[in-house]
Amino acid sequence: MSPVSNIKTLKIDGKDFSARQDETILEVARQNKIFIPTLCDLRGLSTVGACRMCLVEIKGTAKLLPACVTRVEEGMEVTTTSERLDRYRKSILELLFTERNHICSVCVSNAHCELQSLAQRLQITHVHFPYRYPKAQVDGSHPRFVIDQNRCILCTRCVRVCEEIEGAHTWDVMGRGIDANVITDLNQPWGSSETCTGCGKCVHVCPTGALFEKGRSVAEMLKRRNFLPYLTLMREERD
């Protein structure tokens, strides 16, 4: 197959773009500074389409598709901003707030939280759905870190970084739907984990205040994620 045949042309919001056939709509949009909201996606990790915040409209397709896992196709016409998309994205974000106990004013990640920032960007001032107020657990058994299930949005970044980058696979997801939780070592306390290396990568990729380091102030809770693209590149070159 010639290099030319690997290139696809498409329209995003009425503008023409070209992309490799292995690229996703989200990748092409980011390369061209087109904003598509995401929460589970993070450069350097595999894509799973868990949060559905990146839904886009594609001409000829009735349903909305997640931009992070949808590959570009020749002649594709993508819409990233519309009244329908705005309504769906706000509803998804509101549901995330109602499913757990997100109280920004007392959160260690206040003003450094992707969930909070996205709500502000989408101009969400209140939630239309009833809050569930679940009795979620807080596990502080680890000597350095804490997991607060009240603030988890099940993006699975921690699961993926622990498996794909660290190679420990300490984290996983237990349960289904509203009852799902991230767990360590078959639902053992984090401090009892025999696989956790204590590297803290899971903490730094968490988009909310679900994972944080003990004794850190809000300003010190800035997440350091620049290691991900570098480690991924090194891994690809080694392979």
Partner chain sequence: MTPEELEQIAEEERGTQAQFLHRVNVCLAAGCISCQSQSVKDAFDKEIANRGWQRKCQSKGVGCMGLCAEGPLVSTAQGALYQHVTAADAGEILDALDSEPVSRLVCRTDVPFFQRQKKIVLENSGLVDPERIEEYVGSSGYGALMRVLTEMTPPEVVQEVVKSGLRGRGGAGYPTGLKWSTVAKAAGQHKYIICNADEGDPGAFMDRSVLESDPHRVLEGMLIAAFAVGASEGYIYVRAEYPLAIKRLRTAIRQAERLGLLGSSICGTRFSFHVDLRLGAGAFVCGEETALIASVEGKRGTPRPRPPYPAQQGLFGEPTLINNVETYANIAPIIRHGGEWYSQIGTEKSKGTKVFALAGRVLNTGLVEVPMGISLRDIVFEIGGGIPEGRCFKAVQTGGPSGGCLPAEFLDMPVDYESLAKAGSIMGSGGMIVMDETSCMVDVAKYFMDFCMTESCGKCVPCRVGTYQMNELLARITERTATPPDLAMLEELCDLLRNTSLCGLGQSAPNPVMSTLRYFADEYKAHVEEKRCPAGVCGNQAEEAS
Contents of the next structure:
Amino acid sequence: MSPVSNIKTLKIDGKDFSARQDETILEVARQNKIFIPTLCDLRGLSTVGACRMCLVEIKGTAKLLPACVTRVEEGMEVTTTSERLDRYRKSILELLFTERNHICSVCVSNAHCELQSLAQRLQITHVHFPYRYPKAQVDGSHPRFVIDQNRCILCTRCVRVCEEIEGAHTWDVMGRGIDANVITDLNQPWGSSETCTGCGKCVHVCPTGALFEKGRSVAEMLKRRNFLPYLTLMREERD
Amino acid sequence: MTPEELEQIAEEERGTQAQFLHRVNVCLAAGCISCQSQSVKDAFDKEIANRGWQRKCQSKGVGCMGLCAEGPLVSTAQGALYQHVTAADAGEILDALDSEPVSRLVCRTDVPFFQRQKKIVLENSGLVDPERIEEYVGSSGYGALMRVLTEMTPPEVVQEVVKSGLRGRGGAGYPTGLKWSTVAKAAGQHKYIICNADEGDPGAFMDRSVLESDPHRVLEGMLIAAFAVGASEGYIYVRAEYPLAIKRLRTAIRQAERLGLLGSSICGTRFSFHVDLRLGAGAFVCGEETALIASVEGKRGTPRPRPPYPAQQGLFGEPTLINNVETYANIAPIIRHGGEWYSQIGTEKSKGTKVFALAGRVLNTGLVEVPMGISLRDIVFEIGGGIPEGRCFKAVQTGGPSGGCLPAEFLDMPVDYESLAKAGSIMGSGGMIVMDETSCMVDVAKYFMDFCMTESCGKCVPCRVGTYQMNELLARITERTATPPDLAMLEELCDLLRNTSLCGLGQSAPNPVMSTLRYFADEYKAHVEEKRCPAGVCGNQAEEAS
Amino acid sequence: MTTDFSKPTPPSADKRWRLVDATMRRLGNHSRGLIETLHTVQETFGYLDEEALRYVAISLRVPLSRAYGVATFYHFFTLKPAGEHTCVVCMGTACYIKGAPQLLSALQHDLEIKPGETTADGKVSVLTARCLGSCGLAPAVVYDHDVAGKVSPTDLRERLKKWTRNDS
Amino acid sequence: MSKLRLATVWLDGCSGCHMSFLDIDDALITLLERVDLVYSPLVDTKVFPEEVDITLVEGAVSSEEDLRKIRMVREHSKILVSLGDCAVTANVPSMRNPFGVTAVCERAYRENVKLDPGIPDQVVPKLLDRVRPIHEVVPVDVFVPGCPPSASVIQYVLMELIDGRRPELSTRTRFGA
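We have the form predicted alone; now please give the form predicted in complex with its partner chain.
The next block holds the full complex; its first chain is the one shown before.
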């Protein structure tokens, strides 16, 4: 295949871009500083298309498509912002706020939380759907880390980083629907997990205050993610 | 196995059958079995033995005869159909074989329920013993496979299916021929065939019935599909809740393998096909292709975004063809009679027949097969015999949790994919539930939303949280504590889920709500504004039971 | 406790584990066989407990959390033993509009348990099914393993009485 | 030009939003040139006036008294401002919701009390089953999230409203700010 056919040209928000054919709309948008909101996506991990925040409009397609998994195509015309997309994204984010107990003011991740900052970026000043107030567990059995299910948005970044990068697969999702939860091993206290290596990758990829280090108080939990591109890069080198 | 050998088996079988002067067919499909039809069959066997009639009269367990409500059903070779048969009736029925049928048990067959049906998928149901491959072979079974293997090329087979105009019977109605040709063209060393028998819609039992009544027909369809697309391995994903269907499928697979119709070098050709069962474990979302694939792979049945489509990247990452039971069941007749023949049945865009599970507030509940394009009125009032107890028709629900409720004004609408979709419902897999004025449409909408909420896999946010929120809102409406802004929020969520959910389950979950909001707005209004339930359903159930 | 990940051993000397082993062998001891194996465990032992999950997971080289995730995703699997008798009320659409909710509330009222629960004395478990495919006979109930059609709350109560009377 | 009538109301909250309001400091003087503070926990008036132009409400709706009060306030206010996270999201007061009011009262008035334990049935208003943000109970015109919203945000909101504009808040404050 000639290198020319590997390059696709497309329009994003009316501007012309070219991209490799294996790139996603989200990747192209990010390279070109076009903002598309995301939550479940994290560079260096596989994509799942689950949070639906990155839905975009594509000319000629009735359905909205998630930018994180949709590959570029020749002549594609993508719209990343519209009144309709804005409305849907806000609603989805609001639904997340109603799902569990996100009390920002007393959260370890206050001011460093992706859910919180995205809400501000999308100009959400209140949640118009009724809150659910479920009873959610806080598991502090691990010597160094805590999982607070109240803050979990089920993005599954922890599951993916543990499986794909650390290789332990300590985390997974149990149950289904509104009752789904992330668990360690056979839904046992994290501290008693036989498979957890204690590497802390899950803690640092978590977008909210669901996973945090012990000893952090309100607004004190800063997450470091730089290990992900580093590990990805080093592994590419090794392959 | 060669075509000649197959023909020989068929001949022998027909010869054996012809030796009997009389035949009594007892329905042994799940519906009649739950009315003790097995004991009826045993009684016939015993009575025939007592009379020393073993060479004169055959008693045979067969599949579904359709009119499940009147079971146990028994038919005789002389053409009589008996209903509500008990073990005690066996002698009397045998006595009457040479004379007039037993009038007190006779079920009339000159009525629209039987006359208006057109049987292609169900042509063998109620006639052949599903546990004997010879009977299937005796009624032209596996003839289409032979023809395909000896006379046709894979592209010709695909072409025949394209010509037939057959569309997927699982719900969405995607053109089957197109799907086949995509998989056939897909590059891949290994390709897979999957039969979706995880009949998920509550209120639908077409697939169960076909598997219990004529399992070989499904195997033959899968074999032809495998040949057409170049696959050598297949799975039947069947609900664990259907033990009888599983048992009969296992028997059928064993028998077909024994005759060399399944396995390696089928019919002496280079074509090989192995099939195995995978049991579904109670997840409606596994009706969605990518979720089903995940489940066959032994994982949580969560869907993933498409593309890539299973036709390109499916089971174990290989090109995979997924069709449902009824779709495969149509294949053998299409090959036997030609795509041209099939395309002459039905409407311009919806070809062939469709099996419906007719249930709810209708006189003749059971399984019916009708040509596409027939009107809802014909199904409900002619075939179904109308509404019992002198009540009034209110709505018919098609498509299960992904479908909608259609009011009386649509009774004369033809039943085809496009018309149903235009009216705000879907064809779905074929469940058809009739409702009368004793059903509250808000309550029905809540029933389906509760279903979708429970069945949501939880992967994507709009479906996971949205179905919960909608269910809560509907609960408030049925409890009559909702306000007009709640109704607006309900509509807002309908729009959100439809447009942003990851898979078909979430995208179509609002359908029952939207269709009832559209056609039964006054019922919602009564609950919200006047705080009353016109059908008297909401809020009374607890009192009724205690 | 520490699990020996290199050499999975059946949780007990119970011979029934051979059935489970046979299923795993038939599926090539491959992780793809997880659901099929769990079906065998449940069919054999009635439910899936932690020991069984651990054994199956390690034998098939499936991460523990994935095994648990699968076992709890599918409603057909249960992690608790069922009661002596089970009563499954079909909640399919046809059954629903023909009176299944009344059957369920009769059960809840008489036994004081919710669907998915077992009475304190371990006698009766109440379950619901998505659809039994017996819509022609709505409302349908499965008493232990027998499907009964056109069930009324009175029929149901009689059956409950029989179960509790005969066994006590 | 006649002055606008401003009120502030305190429901279930820590009074932090009111403290933040007072933190406007000297700007309070400028503010009071434009408005009359006709009702507030900070002033003496005991009865909510018939007509108020702008009412700032701090706190969530937790008790029957809160419910009665917010309905009354809504009825007599032209612009109702949900001030702070407790009013906007129910915030910390809502943390009792997952447990239910009975369990919470048991813990507060019996389990943790040594001297004369007992759940009060007089004087203290009855708690609602669930603590709710204000907009779930009455319509709200302006939402000012923050715990508490900063003094400058409150000042900005008031000045915009006084000048007849809609304040644009998402760039200035957020949940938990």
